[in-house]
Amino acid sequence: MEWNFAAVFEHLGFLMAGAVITVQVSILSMIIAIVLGLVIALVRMAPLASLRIVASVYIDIFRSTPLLAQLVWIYFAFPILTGIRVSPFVACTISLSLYASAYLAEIYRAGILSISSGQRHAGLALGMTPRQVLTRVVLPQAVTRMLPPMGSQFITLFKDSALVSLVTLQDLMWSAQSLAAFTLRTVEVLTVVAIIYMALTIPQAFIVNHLHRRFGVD
């Protein structure tokens, strides 16, 4: 075999424009999770042990199904069962958000529950509500414990996204696949790609263990 990288090239603005999707569509749902994540974590810490089954049960749906099938579920059973049609940006953005959310609710629950209970009970001493004790006490300290892995559920995220390309999203790895096709340069394209992916997640891996050191908890 022979490399030729030339018409690969040729087309990278191609390439480019998929990979413009791909951040797009992976911001947005982290932007999503990141929201709805901590909504789910203080639902699973509620007191009513109802609330804490419907915010388990959540948990243990996206995270014991793949990403695959949620995405298939969301683009075509969802409009079937529903008669609601939505683009294939759309309901991406929305396995995306649903399945990184419930990962990122254990990772805040986790957070909140490192801080010392004891803490707690001195803010509500001071006179403090529970929510003023949550957003001024407990959520500051806890932030710093979440990020890392916060930042790692990002990488993980945006790699996942490569998958958006099976309910026709044209992304990098649609565009990847596309171009393999019309170039018949399968090995050069997806080699090509797989630079692109890198160079785009090597800086967040950077951050990421920046965030393992300075904010780290043994």
The other form holds:
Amino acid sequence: MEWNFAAVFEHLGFLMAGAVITVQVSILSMIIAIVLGLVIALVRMAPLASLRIVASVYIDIFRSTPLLAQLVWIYFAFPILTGIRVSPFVACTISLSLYASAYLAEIYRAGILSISSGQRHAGLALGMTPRQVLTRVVLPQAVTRMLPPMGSQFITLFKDSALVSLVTLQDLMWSAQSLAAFTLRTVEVLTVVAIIYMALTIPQAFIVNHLHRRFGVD
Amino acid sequence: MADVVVRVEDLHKSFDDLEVLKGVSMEVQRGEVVVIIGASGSGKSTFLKCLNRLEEPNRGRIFLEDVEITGQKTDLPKVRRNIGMIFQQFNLFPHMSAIQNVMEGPRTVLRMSGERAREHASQLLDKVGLSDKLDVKPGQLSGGQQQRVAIARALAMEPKVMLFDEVTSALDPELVGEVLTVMKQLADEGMTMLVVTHEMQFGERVADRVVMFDEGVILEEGPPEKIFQRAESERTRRFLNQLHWEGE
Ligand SMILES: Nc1ncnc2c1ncn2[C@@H]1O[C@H](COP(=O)(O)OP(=O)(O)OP(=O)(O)O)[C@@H](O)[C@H]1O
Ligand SMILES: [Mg+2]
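Right, the form predicted alone is done; let's see the coordinates for the form predicted in complex with its partner chain.
So here's everything in the complex, that chain up top.
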């Protein structure tokens, strides 16, 4: 076989439009997951046992089933059951957010638990409420420990987002598959697409490495 | 008329099957310095933590200036601001500078203005001899300096009583003196203090009363001269002897 990239470069704009969708859905999902994950982590550590169980079931479900199954379920099964139809973009954003939030919840929890009980006691002994201890004492220290694994989680989310092409969201991977079918240059198209993914991921990895060096605890 | 700051009645505390406090009663007068001694595991730390309810007692009552603080409806944060606590491991907030540590209670708990809190905090750090370390993070301070910041942090809340739990045990020997000096100064100024310590010289010089804990009860108590020189109980004498030998 002969390599021929001409057809790919001719449609580079088409691939770039897909890349924009990939970046959008990843960043939006991560932002939602950052907030949702914190809520779940706090519920996971709530005083009430029944609440803790709910949160840990949530975390287990989303971490122990394939993302693709969750995606298909939210895009196809959920509308049938509820009658609520959503666009592929919304369905994918919801799906990726829920999935990442389960992992982030565990990252938060590990970070919060890594702060010694002595720190909590010092805050309480001053007369702080448990909430003040969390926001003034525990979280500021825990956040720096959470940043490196959160960065890694974002890279994973970014690459996992390629699955959204399977429910017809026109992201970078979907564009790649369309272009491959159209030009019959599958290998060339996927080579270029892999390079685009790399070009987008390597700066992220660079930032995460920096976070590890700056804040990492071994 | 006696001016009682802390009154404890028949305090019991268990961890699962382990009964750590088996009925402790005590009264502490305003301005009094009570030194608590006793073997490891006798329940000294647990007793102090029950006083500000970092540990929940199972039975018994505690009063702070005649107000019961063991009831279900007690507003714990409000009670705790009146009880200063200093820990063996300092427990300074590592993400804050020395002065921010001292300002944190007044700012967050008492909602004091930043300006007033800063001025008060720098006076307190001056008092503990750290006026040149205001903006230094705990990680850059020696153990003795950290412990003095911790004392200033507790003082910033203007507590009615202060609890010291082996606050010099984690320090290199040459740093113990600077912390004990600050504590002596507080005692001289009339602060009400409960001090768990193995520093018997501090006990001899500063304590108004020495209390010997043994297996969750108060074995005996009295003025330091009596406990240190003429203890009634054989166990107390043995405990003090051991300390003496360890100290040499
Ligand atoms: N949170 C806890 N859970 C279970 N057991 C505990 C807990 N805290 C303390 N204990 C146990 O209670 C007993 C008394 O502990 P405490 O710390 O009050 O002793 P102490 O007199 O302060 O000893 P030390 O001189 O070693 O500090 C010990 O046997 C200890 O293991
Ligand atoms: Mg102890």
